[in-house]
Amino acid sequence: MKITGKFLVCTLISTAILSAQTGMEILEKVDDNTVVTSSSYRARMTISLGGTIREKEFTGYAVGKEFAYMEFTYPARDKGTRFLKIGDEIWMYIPAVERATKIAGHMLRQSMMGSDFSYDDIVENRRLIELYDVELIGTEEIDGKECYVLQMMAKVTEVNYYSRKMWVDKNMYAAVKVELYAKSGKLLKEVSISDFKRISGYTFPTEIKMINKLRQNTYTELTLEDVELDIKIPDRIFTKAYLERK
């Protein structure tokens, strides 16, 4: 009995280690599909607020996790509104003010342009495997897709969400659903990804729905078009001079 008990303990430990390693391998493949060297795109946001629909359009550029630029082109009242991210800092330019204003740190998790996405949600381009410990906790079918289910807990302090639960398509190694939680365990947001495009070797999400659980009767759908990945983007785009151009 003593030997059998030791064998059982060793088996359980080995299984736990294997599960953790498998979860890491899955998340690494997800990162490989979504974290890009650079990108450019056109985007459309459809915002539903209590049944009222608003649409906004913008163009965007990004290089790594350090640089991002967005400029709104529609509707007319938002046209020319721009955002610039350099490192951990984000500036906003409004044409009527004619100068850039730095967005305070606590504001980065607030609604961007009335949507369910925060500023951080939009510009995030970091490898999750560097930010979270991950465990494979099972499998589940989502919209007809067989998925791995990953539980992720923050291992660094600089994260937007303390924990995440992610459903990963077994064939594409792409997340089709994500739940985002606060440290308290409260569900903050739910993300659904319904369409992907194969671009430059990536299986890249192009139809994303965000539901902010802290707001009532609201959701935002983000559609990306004309996506180009791993391309050369002029350095001048990521400067305050370009942000504040007339």
Given for the second form:
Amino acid sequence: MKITGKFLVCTLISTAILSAQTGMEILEKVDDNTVVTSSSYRARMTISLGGTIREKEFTGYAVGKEFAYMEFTYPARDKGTRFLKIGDEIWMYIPAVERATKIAGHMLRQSMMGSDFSYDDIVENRRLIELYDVELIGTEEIDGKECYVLQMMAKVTEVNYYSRKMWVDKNMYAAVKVELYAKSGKLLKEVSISDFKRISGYTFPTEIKMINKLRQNTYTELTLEDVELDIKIPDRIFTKAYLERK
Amino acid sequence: MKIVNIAWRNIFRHTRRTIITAAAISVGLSSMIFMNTMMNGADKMASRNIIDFETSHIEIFAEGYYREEGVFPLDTIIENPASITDKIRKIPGIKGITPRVKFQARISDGIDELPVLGMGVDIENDNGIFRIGESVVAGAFLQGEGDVLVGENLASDLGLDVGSYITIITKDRNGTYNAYDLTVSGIINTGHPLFDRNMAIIAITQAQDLLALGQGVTEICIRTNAENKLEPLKERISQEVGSDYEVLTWKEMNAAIFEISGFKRAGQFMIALVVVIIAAVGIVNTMLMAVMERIPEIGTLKAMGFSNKGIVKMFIYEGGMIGVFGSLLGCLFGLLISLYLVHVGLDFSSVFENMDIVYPMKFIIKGEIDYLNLLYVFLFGVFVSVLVTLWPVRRATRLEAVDALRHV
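So that was the form predicted on its own. Now I'd like the form predicted in complex with the partner chain, please.
Okay, now the whole complex, with that chain kicking things off.
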């Protein structure tokens, strides 16, 4: 009886330690799966706004958390619209204007091309473990998949979202659902990921749905195709000269 | 007989012609006065709106904050407004001081999201400096945190009423999203488009919380007793707060608006010029006719020993009298229109009423009379009348008495 009691206490303690470690570990693994050194892809964006659906297509390149480039190819109206991220700055080029304009400060939180993604959201590629303290708060089932539920609180000041709640698939170690919260605790956005592809050792999300919780009847779906990861991308793509090319 | 008397009689030889000429002058001048009253009125309204709602008389910013209009950085703010307020409170001439926080934000009613300018105001003090409290048309002024005031046009755009809930969302100074649910405590109609269309006003403490500013504010607003003598006071405040802060008057902050106003004045001058040319042509015409038909008469006068100088004087008196008469009439008429503008105003909203695009703004411009300008316009009218008389008269005096007598 005594032994059983001791054993129980030991188990409880070790489980507690284990779960504390696991929260961090899980997030590490998720980061490993999604934060790539470089990527190139074609994306289809489906924006649903109160029943009307608009489609847009773009190709994108990214290197680390510093550089990203996107160019719209469809529809004709948006064709040639390009975005370049260098560090904290985002530049936009519209063919009709023929000059790049900087999107800075408060403009970064605006919707990109009418979608539920903000400029911030679309170019984000940082390891979350560097930004958040994480705690494993339980397990839940989402769409038939067993998931860890992680509660994340910002540990640095410069973060977009003060806290996040993340559901991580137990088998794939990839987030299938993320809730993004404001500092006040208000739910701002909900991201669900319904499809992944195994590419170059990563479990990379290819079907992403973003819901802006401050607006009703809108969502944006992002489908990634022809994804290539950890490849060499020419440096010249991430220059203003390339952005402003004719 | 004095020349003045002759001139006086002469202008009544053709009463109708005199009246028409005088009328031409008076129409010209009264429209100049009308324009001036309108422009002054519009400028005054703009200035009042700026002072009473937006900037007060003088504002203090952290050095480097005021880079350009429409940009509201959160990295250069006044971290400790209390110390500044304490420093300047004793300066004579200051009527009131209140801090404010301006920031870019979006508001959402759950269906739509709109960009707005957010403003945190000191609930206790703001109404001593600004007039937002007086412009509440429905509901009440802010009672505390969680309340928001919105402009009438914004309210109608989003379908908001007193008691409606909205969410304000922005990024704090670290770039982290923050959002609060707010209740519309009141709806304001200020007549200032910025405030009526895209402003959300909240308690300053809540704004500081929302933006992670601590005690910091973006600006300190100062109202003075002497509106026309801001420069010395500005200098005094500048010395007191030191070089880490920038002190600006409302005029300096709105230089762009006054530049536009300068263009308006140039336009006004051009129109006045055209009006004056038309009036002048009228006078020239009358005087030319008077001179031409009176050439034999001029010959007689010369034969009787009238000097050229005397003849010129006579015609100048005639022109001058018509000028005085027309100018008086013009000023009187202009003053009457101006008084109407001052007391009733021009309602432009009806102009936009029948258009498809609803122009969501009360557009009644009330005039402002500049009496000095009235005097200038009068003198200008007389001067131009005399000036344009000179040309026909010179032709008349050039003739020899004999030739003039023979002239038919």
